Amino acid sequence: MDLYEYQARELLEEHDIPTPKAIFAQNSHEVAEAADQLGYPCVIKAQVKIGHRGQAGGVKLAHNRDEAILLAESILPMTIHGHKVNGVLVAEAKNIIHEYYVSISVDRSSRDFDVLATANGGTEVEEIAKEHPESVKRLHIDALGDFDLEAATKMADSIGFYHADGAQAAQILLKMWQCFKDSDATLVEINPLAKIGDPDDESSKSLCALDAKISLDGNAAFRHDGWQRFADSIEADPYELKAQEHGLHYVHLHGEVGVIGNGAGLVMSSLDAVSGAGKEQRTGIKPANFLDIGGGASAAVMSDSLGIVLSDPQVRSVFVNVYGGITSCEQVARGILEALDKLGSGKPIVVRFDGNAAAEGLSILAQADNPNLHVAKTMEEAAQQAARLAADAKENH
């Protein structure tokens, strides 16, 4: 679950990490009131769950009330990199002396946690990391380990807080770690963590989180009643909502072949196979979704899954790839036929079964004698067939 900046700031503030005063607003009237309350100049920041807002024109500086209103009215209707703006954050403008980047994240390749930091923060931190990898400091934390004040202080010293108080930097790193753990996060990122204040007045200088990005592990939602406040006010994808109601793991993509399988690894391999087939056939056909029916799926689960996928108008064909272990291919076959009886869909479905009750499942499909059902022996063969059928259906539409 990715948070908007204004939501991420709430979690930082709850862990005593300093941030500029700011107010979330959803229309120009609220922006004007917020700007008057915070004072000028102030920053108007588009709220989208994606980076590089500034380069897209989604972050502007307002010097008075009229300018704040005009900027808000230009930002609120925007769509940035495919993400519709969901309100703006009106924030105090701070005098920035220096910018740093700090983050804590799950590192799936090394199966631990990463603390990542550089004294070269800002919007182009990714490019800086590529061009000057020596400037990026990394600390691995064992999955069962901890990050204490000694480690945080050592990390702060290695980053090089040239204009900042190393002790304060260490405390912020430590509080980020606490936020990361308490929130069941997969990412807590501050960019920039800025040194602010009057360059000529040492006592006015301090570190402040000017922007934040936090991602939460959706699997931990049952432990956090407070996450209800992070519900997205922009209407969620209707197919993802429908799948969620049925307890299914579904992600809506932008392609033509619906993909259903059991197990995330098998579904991901199926997506790759469909994409590869589309490239090989030079049709541009791509997967329309990711849908994992999980282990032990019943006929009802399969029927619900197929109903969701077939209801998507962009879907031209469906690829069902099931390796029976706990899941019975016989039950999956019954679910496919049940869904077809309910929906009466004419879209082609390519099925590949292997493992538990595969022969029985294929026999059930054969007896149905449905011209829209196709069977393949391997995943690659099924993906090729599903991509070809989708391309034909798209061309003839």
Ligand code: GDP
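Note that the coordinates shown come from a computational prediction; the quantities given were computed from them, not determined experimentally. Numbering follows the first chain given and starts at 1. Only the largest set of C-alpha atoms that superpose within 1.5 Å between the two forms is called the rigid core. First, how it differs from the form predicted in complex with guanosine-5'-diphosphate.
- After superposition on the rigid core, displacement of the C-alpha of T19 between these two forms stays below 2 Å.
- P199 is not among the residues whose C-alpha shifts by 2 Å or more between these two forms once the rigid core is aligned; its shift stays under 2 Å.
- Annotation: Cα of V106 displaced by less than 2 Å between these two forms, core superposition.
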The other form holds:
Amino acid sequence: MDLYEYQARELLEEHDIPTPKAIFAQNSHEVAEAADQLGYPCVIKAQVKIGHRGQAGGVKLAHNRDEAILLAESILPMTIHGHKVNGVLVAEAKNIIHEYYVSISVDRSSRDFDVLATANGGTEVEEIAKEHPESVKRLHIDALGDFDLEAATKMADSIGFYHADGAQAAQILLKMWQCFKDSDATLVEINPLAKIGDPDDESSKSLCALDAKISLDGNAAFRHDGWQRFADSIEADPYELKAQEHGLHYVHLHGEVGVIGNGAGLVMSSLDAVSGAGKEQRTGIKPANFLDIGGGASAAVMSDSLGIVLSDPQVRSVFVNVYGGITSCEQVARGILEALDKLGSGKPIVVRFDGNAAAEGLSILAQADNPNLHVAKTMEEAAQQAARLAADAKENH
Ligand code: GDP
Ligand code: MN
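Cool, the form predicted alone is there; where's the form predicted in complex with guanosine-5'-diphosphate?
Next comes the full complex, this chain leading.
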């Protein structure tokens, strides 16, 4: 789960990482009050879960109350790269002397944690890495070891923090690590970690987190009361909600081929087969969802499943892949016909049955003589056919 900046900075503050004073506001009246309270100039920042807000006009400086109101009125209704703005953060403006980038994230390939840092902060790290790859340092935190002040200091030095900033940078890295662990985060990113203050007064300079991006590991929600405090960030997908009500294991993936199977492994392979077919056929067709009907599914479960998958308007075809063990292909076939009767859907369905009662299941489907029902012998063939049918339907739409 990704947090909004105003939520992420709360976690940083709780871990004693310096941030500018700021207030979250949802209408121009609240913005004016907040700006008056913080003083001018202040920064008005669109709250959206996407980077590049600055470049998109979502981060602006207000020098007085009237300007704050005008900016609020222009930023609040914005949609940035497809994301609707959810309120603004009004923050104290700081004088920036330099911008650094620092992040801690899970590194799945080396099975530990990565500290990424560069003295060229401000823009997105992907771009910095493209233009100045040598400036981005990647250091590992051993998953079983610890990260102490000595290690953090070594990192800060090797990263290229200017001499005077090294000690404070090491402290901030340590606190970020604590925040990362305490929050069960998968990403804690500060960009810019800005050196602020009066350029002519050395004693006024310090590091401050001017922007924060934090992602939390959804699997750890139970350890944090379901993160009710971040309820604003918990977006419910209507299809996932409906599936949950029916006790089905469904994940919405937003492609064109609905996928239903029994057993997580088989469904995952089916997703790969569909993606592979879309690539091979050069159509870019992708799976629309993961749906595991589990073991021993009844006709009713199959019918509910198909109902949910077909209700997704992005779905152009469905691939049903069942390897009958305790699940009977006959029950699955009855469920498919039941759903078609109820829904009267015209979307093509490609079925591959094997194992328990496969012959019975196939004969039930054959008797139905429904032109939208297709049968394939292997998983590969079925995936190819489902992807082809989805591409055709999309083209003819
Ligand atoms: P992003 O574009 O979504 O990453 O949003 P940021 O919060 O990082 O803001 C973008 C840029 O706005 C930063 O890199 C800064 O250059 C600038 N900015 C943000 N806050 C301040 C501030 O307090 N003072 C000044 N002068 N610039 C700021
Ligand atoms: Mn930023």
